[in-house]
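First, one chain by itself in structure tokens, the form predicted alone.
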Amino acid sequence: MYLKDKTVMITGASRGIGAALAKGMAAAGADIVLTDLEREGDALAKVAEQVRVSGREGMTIPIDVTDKSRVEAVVAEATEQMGQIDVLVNNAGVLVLSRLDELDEKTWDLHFDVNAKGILLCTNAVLPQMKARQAGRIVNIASLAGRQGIAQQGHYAATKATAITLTRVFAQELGDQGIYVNALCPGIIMTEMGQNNLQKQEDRDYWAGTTALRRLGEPEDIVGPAVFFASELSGFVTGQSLNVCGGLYFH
């Protein structure tokens, strides 16, 4: 019960990582304010049924990231409703494929409104009460691809690079309020993005045989890195971008 008495509040909580790390810090003791685009309501409150199975309480709200008041009015609710949020996830994130010689300028503009500015968004939504506590703790989902780039994916790599940076230029600048800062980056996990993106059969067991583990990712693997940054665990740890990816990545 690491998360025991904390709320957390997730964007992009609906469906893959996001719900798996619902359910799981649920399970760590965390009350969870749920947060996804209005269209993912049903999914949402299937995944908030879940977490209150587990004896949490699990609160729904809907959420466009990109919209700055709509995220400043989100966490009013929230923080009304449940008290305060102590823990912050930032997982909401869109990957369309694309060679870079071929991406559309909206393609673009899109990743970056939705994978880094709803980062900055909604983490300053949220500072001006951790701030009041000098306590709090943020978690970015970022991504391998921010470690090196892949193609067809290099938009979304210079996204998931921006969210490593913003990672890290955050905690410098809210250490010494007692708020930590940190980020978990996925290596090659099976959630229905991850699906899309490897639909053959071949495809899959070739990136599994790459890595050290000889497996692919699956969402629950996220969770328990996840609770190590939310908690106290990690209590002189904060600025890093931890790799989750099986052994696929070692820089």
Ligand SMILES: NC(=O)c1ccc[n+]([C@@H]2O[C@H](COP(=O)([O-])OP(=O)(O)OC[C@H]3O[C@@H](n4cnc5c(N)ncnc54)[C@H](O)[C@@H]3O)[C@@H](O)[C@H]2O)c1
The other form holds:
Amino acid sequence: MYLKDKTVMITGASRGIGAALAKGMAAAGADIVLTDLEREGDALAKVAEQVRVSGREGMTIPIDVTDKSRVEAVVAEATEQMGQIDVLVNNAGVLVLSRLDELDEKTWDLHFDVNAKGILLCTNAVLPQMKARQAGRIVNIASLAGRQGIAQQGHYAATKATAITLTRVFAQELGDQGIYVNALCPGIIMTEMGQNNLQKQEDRDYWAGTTALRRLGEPEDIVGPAVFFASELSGFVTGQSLNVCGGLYFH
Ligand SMILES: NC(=O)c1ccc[n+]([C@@H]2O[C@H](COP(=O)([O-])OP(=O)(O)OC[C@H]3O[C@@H](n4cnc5c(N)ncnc54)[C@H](O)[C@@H]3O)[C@@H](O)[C@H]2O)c1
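Next block: the form predicted together with the ligand, after the form predicted alone:
Okay, now the whole complex, with that chain kicking things off.
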């Protein structure tokens, strides 16, 4: 129960990694503020029900992480209902495959708005209360793509490199106020995004065979590292980005 009685706000919590984090962090003792796009409301409500199975609170609230005033309103409402937000997990993300030489401007902007600006807006919205308490933890979900770039994912990889950089700089700016900022860099995780990315079984087998552990990831594989960064377990760790990839990449 490393997160006992903490309140964790998670973006993109209706499915995939975000849903696994909501359930896993509740099992570690946290109450959860589950947020996602309005159109994902039904799925979000089902994840919240699973959170409550752990005996923890599961509050749902629609958000678009690219909308500053909405983000601020969500943080205010969640804080009023739950008391405070101890941990923010910036998980919401998009990936639309395209070569860079065929990429349209709208797709570039969407990726930077959700994957990069979304982190800035959500983090800045929770910071005032964390600064007032001189305590808080931010966990950003970046990607291995941000480490090395991947063909067809240049725009996405650039946003994830931005997430890694924001993690380092926020950590430097906030460490003296008791606020920790770290990131996870998942490898290939079999969510909707991961499945869209690797549609053919032969491609999945190939990439599984490339990892040291000889398998692709499941959303639940992200829970332990997230609990580590969200809790006192990582009391002397900030500004870091941890690969969670089964041994696919080593830098
Ligand atoms: N699946 C992988 O292989 C993989 C690998 C590395 C990193 N990641 C990252 O992990 C995170 C979760 O990805 P996933 O695989 O669970 O993907 P997913 O597509 O299953 O889930 C993404 C979630 O983000 C939400 N979202 C999208 N735009 C949003 C917006 N504007 N505001 C609020 N929510 C929004 C979606 O509704 C969805 O619930 C993402 O940041 C992704 O880039 C995934």
